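Only one chain is included here, represented as structure tokens and corresponding to the form predicted on its own.
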Amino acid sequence: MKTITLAATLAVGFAAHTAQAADKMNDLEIAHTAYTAGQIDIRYAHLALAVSDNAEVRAFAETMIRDHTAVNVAAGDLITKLKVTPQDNDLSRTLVKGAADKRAELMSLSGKAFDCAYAQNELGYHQVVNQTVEGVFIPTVTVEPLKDLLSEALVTFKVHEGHAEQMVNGLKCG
């Protein structure tokens, strides 16, 4: 229950902060935030590989590393091509702080408790990130190649959300 509450709190805070900041974020801040979100999920996945013995959790974590790394590499290539520098911002910093707190919580768990906490966090994280990318970032971005990258990534991230939901159900996390 503590995990669900923390995930919900982080999700609500992220969503509220995103909605509040959306009109003020420029493309470079959105790019930074999207990249940061991907890096956070990669770190969660590495933690899952270090802690979990569950084959489904480990396979999901490997998928997160592969897919989020690929998107972040594409983002890096785009930034290089456009000759711009992403801008750190309040939302990126909020994500990093929330992720540090969540990682500390996850690191204190093991076995099924860890697996369920990781799976529930991945589900909540992808739900919020997907809503933000689709409802805020894509409509706000003005640079077409960045909009295209976010749109393509969203397709993959929605698959991740479905996979995370199946993982939560399969683990019977209740």
The other form holds:
Amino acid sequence: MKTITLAATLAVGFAAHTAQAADKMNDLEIAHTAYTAGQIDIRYAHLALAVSDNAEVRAFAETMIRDHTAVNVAAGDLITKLKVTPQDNDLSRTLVKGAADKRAELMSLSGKAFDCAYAQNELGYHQVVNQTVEGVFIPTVTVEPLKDLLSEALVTFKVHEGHAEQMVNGLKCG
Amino acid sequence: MRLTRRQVCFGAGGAIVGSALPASGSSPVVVDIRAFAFEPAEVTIRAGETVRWINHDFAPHTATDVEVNWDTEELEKGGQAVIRFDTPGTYPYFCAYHPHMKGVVTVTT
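Next block, the form predicted in complex with the partner chain, ref. the form predicted on its own:
Let's see the whole complex now, leading with the same chain.
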């Protein structure tokens, strides 16, 4: 429970920063950030598959790759259909920078230390993303198909958050 | 949207995957996969009848027998699979990618 509390605390703090950065974003910036967030989690998952020997962690990572790839393919299809180009923005850059730092931290770990750090990061990351998508992105976007896509993607991301919480508990990271 | 169709005959001898199966004579019972749940989670059919799973989620799913005797294989969004059940019994299944997703097919005589 301690680990969940820590992850939740980190998530809340980061979410406040993220919500601030997300303020006044337009649809194309939101689309860019949502896509970027998915790609970041896919990269975390590939790292987990390269480092971890834990079956539960590896299964979770494979699910992240499969599900986030599917969501991003749908996002790409929508972008093509709408004939628009997502716009890079401060929040996307913040996420990318934060993810690079986290990957560097994770790459210095191995064994259970890696598994716990990966699992806790997945929980915190999905908490932040879900709060942002639900509380900022969906209410903000004006294009209905993008709103629908984000709403449907949120269903997937919330399942991931629950799965990550189970993984953290199962690893007994203490 | 990519549509896939797969037919599987499941009987006492296990699962046989193919496309030239004889029709059961009745429409498949449909199980929609939506928001990470099988809807309905429990269906009852008679021996020789079929169940059709249709995935409406972005995330790919499967319907996989808990004893792994039959499996729809991966269903992408819009994908579907049909499985025929020839042997009476109760067949609990789950999604191999998201194991909290569970359902049951009951086959009567």
